[in-house]
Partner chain sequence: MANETVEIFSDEEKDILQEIMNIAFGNATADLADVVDIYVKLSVPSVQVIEIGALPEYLRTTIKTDGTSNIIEQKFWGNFKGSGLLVFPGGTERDLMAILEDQDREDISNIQMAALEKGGLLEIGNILIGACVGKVSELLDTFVTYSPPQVLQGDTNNCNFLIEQFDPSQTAIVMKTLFNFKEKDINGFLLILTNHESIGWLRKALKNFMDSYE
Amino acid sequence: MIVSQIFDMLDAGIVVLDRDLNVFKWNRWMSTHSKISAEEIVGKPLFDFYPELNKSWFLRNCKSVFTFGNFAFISQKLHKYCFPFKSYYNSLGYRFDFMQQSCTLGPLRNDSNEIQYIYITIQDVTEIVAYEQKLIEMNIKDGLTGVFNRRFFEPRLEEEFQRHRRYNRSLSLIMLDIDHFKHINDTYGHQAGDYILKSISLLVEKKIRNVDIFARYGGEEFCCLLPETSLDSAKVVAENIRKQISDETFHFKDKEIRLTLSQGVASLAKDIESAEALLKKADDALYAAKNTGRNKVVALQ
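Now the structure: this chain alone, the form being predicted in complex with the partner chain.
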């Protein structure tokens, strides 16, 4: 049979299951990636080999195909993969524990049009996922420092502002600016400046929680949004960051560089009616910090 040759030569997995979810067919692609030969698995329950598939989402899709004769599409976005196959993909700076898969389930009917089997096709989409992640990352992260960029930050600020105001929760914002950054660039060169921006980003990220959103707002100015955080707690966070940076000695090539940060802190309050107003208040606080000696935290009530 000409058509049946495709079954083994296709660059995709094909599995056929009977109504009890025993394996009826297992193509060569499946053997290659699973390291389980057709001889070993055919006639045996799929779940003996892949107990992790014995979950409601997988059963729901199989049952729906058997019952309604429809197709089920198991997207990589929802499930990442069906069959845990090792991934050898390693490019664009990504490694995946398992091959990312996009799968389709459908009915197979016998001569009397009854659904006797279901098939599953498995497509390796790891490379596409890597490109997708890279694109997303490039879109939301600052290329130099790796922290979020302004494009990502602004809508998040708006979202968090609306959410916290609706539920009457506290939300704080810190604006950070490197003191005399121009001086660093002029004295040590722009590469040193870039190095400082990267180092400070790393240090600040270690001082904040996972839920906080830290972004490069522009130049040497950064923003940190702290959900569910009062003004007092935000001041403590900012003070910790200030101290850490002013205690640190940065080494670039054979040069030692010392520097400080000025920070402005603001929190959601009744008189703040928009995300922009919150940003403005934190910015005003930052200017107050700059104008009253730098290397300090100013919070505006």
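The form predicted alone, contrasted with the form predicted in complex with the partner chain above:
All you get below is the one chain by itself.
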């Protein structure tokens, strides 16, 4: 009786399976999160309720425990979860499709020291995973805009440069700069400037592909790396971004703000021998755009 109470009071899932993988025990935590009572599931095959577990990785772990009496661990990093339980927003505001779980399988022996059952413990590690994700984002994302930061961008530029050079593929880079950004800060305040940086980041991300790498390079300057993209195609992307921004009216509190972008575009070519050279060529093109009227795209061959 006492063991049964403890079994149901634990803040973790506990499932006991027999050798045919029928459910022998199903604690209250499992009932709460699965919405399946012990009365419904005990004595029945686990796979009748969770057919997605009828996979080689799960069967292999069960067989190992029954055969050798060892412990098996099902990592959240590899499988995310065993049981697809609903996930709620955690303290950091992340939302996962399902509760993130760390699971352990172990043997239960009878009086003759024979393995009669195996148990599975299910730990909710969603909060830990969210915290880890937050740390990763803090390392690679710009704190204000949420796009990639320079620390992340520069090694990726080097990787993509080497890969595209090795396979002789097209690679282009756009450098973007907000025209007269200091004037926006001086006129409307730094909060308005922050709002503009965040708004432009969102608009640009909608104009590029998932494979493209968009980063805040510093201040009001951004970079967009376009894999498998020719110079002409990159110019089209840059022009679409330029037009989107110039046509937009940004509303900050009771103020309407209009602005433009200058952009420099460069593409991988035989005379570009390093990632730094590609970046400098795009920067030179941006400088040319700034010095020939702004609100334009300049591409250097």
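Rigid core: the largest C-alpha set superposing within 1.5 Å between the two forms. Positions refer to the first chain, counted from 1. All of these numbers come straight from a predicted model, not from anything done at the bench.
- Hinge residue, chosen from 228, 63, 133, 76: the C-alphas switch from fitting one rigid part better to fitting the other at 133 when the forms are compared between these two forms.
- Between the two rigid parts, the smaller one rotates 15° against the larger between these two forms, as C-alpha superposition shows.
- Superposed on the rigid core, the forms differ at residue 69: its CA is offset by 6.9 Å between these two forms.
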